[in-house]
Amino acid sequence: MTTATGTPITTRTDGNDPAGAMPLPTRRDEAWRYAPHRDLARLAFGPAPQAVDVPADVLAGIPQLGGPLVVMVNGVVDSELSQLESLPAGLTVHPGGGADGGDSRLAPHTELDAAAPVDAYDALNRSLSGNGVSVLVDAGEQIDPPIHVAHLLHPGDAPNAVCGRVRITLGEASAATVVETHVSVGDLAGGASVRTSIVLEADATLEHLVLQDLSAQQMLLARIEVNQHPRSRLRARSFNLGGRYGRIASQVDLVGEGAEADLAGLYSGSGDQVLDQQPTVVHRAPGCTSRQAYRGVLDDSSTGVFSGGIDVRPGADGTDARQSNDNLLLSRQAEVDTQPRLEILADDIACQHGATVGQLDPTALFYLRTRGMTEDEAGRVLVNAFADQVVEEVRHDAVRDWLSRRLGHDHD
């Protein structure tokens, strides 16, 4: 099978075609316009390699959160590396997904799985990801500390790309924090497609953090699907930092009246990185609130992409939706492509969006230099202050400290 341009589509190593009749996305597809398609075409998706060793320093380099830890190596849970003993009351973790165990809390995810894939990479994930892992919180439970799902990519020569699957359900009036970290072993070219589905029942509260820090020749295709019921609250923060191509695509469906979604993120690129943010919030019920606030720092020849959507469906009266995207370019070769997407099909709504692209303020640089700083020191202070507006919103010290070290920021 080939795409419209004649490029062979990636397949299983056994020759089966898990993407069916779907061609790979091209630059003609709006959501993939700025992706590095030549690099993506080199990905060969297949089953996870067997007997992969993970160096101790890789695990030591991820945030140490002191709670439940699920380690997924090439999309498969590694029970020896995971820490799932003595789970808090009210928390269930199915290392094999639990889809075959009859757990009724997984039924909404089965419904999500039945929907048509959005593109060929989504189809590949559904075919190759297996059962993955499921995280389930009982109604009324408040889980602390955070639940950590660490995705470790260890690419081989063939195939060099794998798929992973995560399911998260919070029962009625429950609360939890889930951190997903994406790191890798070695510097071989490769990639991962990871699909996370989240169901928040009525009055549930979830803080969901995504930390992407793959090696320079590797790519992440992350898709996050959220289904929110009445008065549920989502606080999502993404940090898109590593890799040749980092793509974090989120779709949040507000299906229950009074649901709230607060999405924010930071993407910080250098070299020839492409860091791609694709959040969409769909308002399907009345009285819902959503916020999107993303910031980008681009240096060298890196590219930042923000394509944020607000979709207000008929009947979603009383919607309050706001979106902002602010970017800082540190090089003449750096580029940012920002595109708000609004579709409003309801009455009595309040929607607004804004985007900025700029460079370091010369007046602020001059002021700091008059206080004894070098030009480099002054620039670093301004960049840190810009990025830290997102970093400082992270409520968990270990994650915030990890981000500060990764970004080279100084904190007390």
Contents of the next structure:
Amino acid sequence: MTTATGTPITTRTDGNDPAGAMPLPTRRDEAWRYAPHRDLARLAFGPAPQAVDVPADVLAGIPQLGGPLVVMVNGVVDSELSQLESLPAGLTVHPGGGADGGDSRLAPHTELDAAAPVDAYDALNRSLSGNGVSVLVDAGEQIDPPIHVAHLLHPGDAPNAVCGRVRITLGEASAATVVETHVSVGDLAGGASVRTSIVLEADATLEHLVLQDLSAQQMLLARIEVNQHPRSRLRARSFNLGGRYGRIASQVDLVGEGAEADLAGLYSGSGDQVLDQQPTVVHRAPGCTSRQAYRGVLDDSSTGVFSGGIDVRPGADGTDARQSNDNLLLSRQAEVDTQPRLEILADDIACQHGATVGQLDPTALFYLRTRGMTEDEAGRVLVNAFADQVVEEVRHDAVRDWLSRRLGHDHD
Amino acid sequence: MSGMLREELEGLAEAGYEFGFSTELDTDIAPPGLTEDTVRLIAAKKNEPDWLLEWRLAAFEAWQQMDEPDWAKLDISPIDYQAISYWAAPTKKPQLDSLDEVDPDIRDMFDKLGIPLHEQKMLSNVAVDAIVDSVSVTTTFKETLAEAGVIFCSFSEAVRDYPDLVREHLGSVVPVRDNFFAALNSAVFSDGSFCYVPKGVRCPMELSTYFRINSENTGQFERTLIVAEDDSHVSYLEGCTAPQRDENQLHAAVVELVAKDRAEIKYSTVQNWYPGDENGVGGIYNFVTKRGRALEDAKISWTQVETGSAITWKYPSVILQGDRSVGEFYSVALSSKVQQADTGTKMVHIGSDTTSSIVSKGISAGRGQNTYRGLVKMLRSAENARNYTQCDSLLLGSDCGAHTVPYIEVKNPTAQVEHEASTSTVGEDQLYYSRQRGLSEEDAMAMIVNGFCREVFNELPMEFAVEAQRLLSVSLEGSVG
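Alt. form predicted in complex with the partner chain, vs. the form predicted alone above:
Below, the chain from earlier opens the complete complex, with every other chain and molecule after it.
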């Protein structure tokens, strides 16, 4: 796999992106208030570096889902590592690089691209990521095996940060599962900006999973944009686990009447990790339902950030929107910053949000210890029970098993 | 929402401003503009000591380097700070031996507001420090308070008579560089109230100050400082109404509370500045910095009913510095017409075993926009700290907005924070049920809205609770009959 290497585009020297000269976000930007800006400033974005050797154990370490697999190394599809032969009927995967042949089903994504970038990293992504990979499901088709997009990050010296792009369209009344996994090749410092746009036509159903498990010095800036048409259903689960900074920002636009969005996530941090969730659901049409349920477990001096928005636009009557964010602090140095936002411009709605922050319940710990557990064991049981509320909701055994191993929850 | 209700809501937008009158008074007004000379002029007019002038000048210098905050969810036409006059005082400052000597115009104005001073002195147990524009013209009940050792006077008098107390505490809770509007206030504040409750004293009466803006084009910059020494207790009432004007008037107040060990300060506000007309013309711009510092076992409680002002930018806060200190915030904010309110609180937990509770009720009607913005911060030292927050919003109509922006920052694992919020409308089913029980639609509406606010009204002192309910029903008059 080769990619033309151009002059690295650095954000370090002038603090501006090449496309729209947008300044890098700072602490003063609400959406970036708790991000590790000093580390982010060390990212120098540029085109993907030359060919990278991917050791076999890297691919062996991701969930083995048995379905179509797209492997993207530094944002570029590696066709040798991908498994795209004998795709199920009704599924099309364009591996990018201009090979989508002007597929008309990608037009809505082009429209999304026309909107102004939300921040400098978004702008960088648009100028550097190219077409990326496109996953298209024909109307009325149900694709059973999960479609796996594995993002492998192997930063170079300069640039040390790359951009990736995923486009997903589900045709009318179709159904599919897409799993995006972010893992590292090696442990060099660096980062990736990955933008995923999702279009769900009327009555389509998508299960979208994000598994983030980068190595300790790497950063993921993921941005997921979803457009939902009438009665479409999104079930999104994110597991924000690895990296120095893991940021998963989703914007779900409910543009069609009766659409449903169900978002949940788990972030589990240790060391000095900063794990940042930024989901926003925008109700633009009447009769839509949304749910956000995020849970965080923060150990050592890690920081968990939740900034979730429910945005109800004029005319979105009959909206039912719920949001919750619960956090467990396991260490004296850990920190949680949570901001559950509501912005309501319609009446005849019901919106609720709740947030909690606390530590393990001492009476529950005591109870378990009277049953013969050590303090450590008892703590683990309670933490696992807390996290499992999100893990257990994953319908795919291979993903759930992978999560249990990663979280040290192996059940006997 | 039914068509019937919509008509009622239109009625709401048309409801007049009950207190829309203005009193002719001769005023001594400085020319518009703000420079170092303006600050010096104010200090000279007030015969202030040098240390206070220096303090003002430092604030002015800081203000010049600051930008107007733009993070609030407020759509404000730009304010020309050089077009505002920063000094106005009644020219006839009466030498008061008795209340009879108060300017009849002023007396008349207070009568219209329902605060007959002469009757209050005799009949009620409330001391009133009446402020017309910027200078305090009359203060009552001083003797009773003096017996208890409580100092309650205008800020100017306090600077003159108790300079050490003022100097020690002024700016100790809200420093001059705190924010743009606090810096502006610190530079040009005209007058305000000062209250000092000595050790172990329970203030024998509820202290009350009625503010009133009376001069067109004159920004009003009050400064309130309340110091409660160890083991003391004070309840302070602040209420505002203002005459109808077409031009926006800027109001940037600062309130500082110091509650020392085991002291308790209860600060209640009913705010009913002129909100502007149906098209949003006129109306007060209200930028307020209110903050209290609670030392060991102290308690600071903010209760506010905000129904007025075109723009409200206000976040009464408590710094829970001492162990086991308590902070409370109870708020009802109503935005109708084209009013915009961005209000909430900050609870900063520093000491261990500190607790705070926040109950916020936002009501949006007409084209009003109502935002709750709050911060709950648990620092590493806040062992076993607790916070409970509940913020509910009620939407009456389809052209208004309700927004909730809470920030929760927790750095201590033993701290517990709970936040709950809901946004809803008055349901057809609720109205239907009430009507089935024999209530008219408007009575049902009034009952539901009052019930929605009950938790907050319960926290208000008696007199204020009555006034608050009256204000709310006046504001909702068009919509509930």
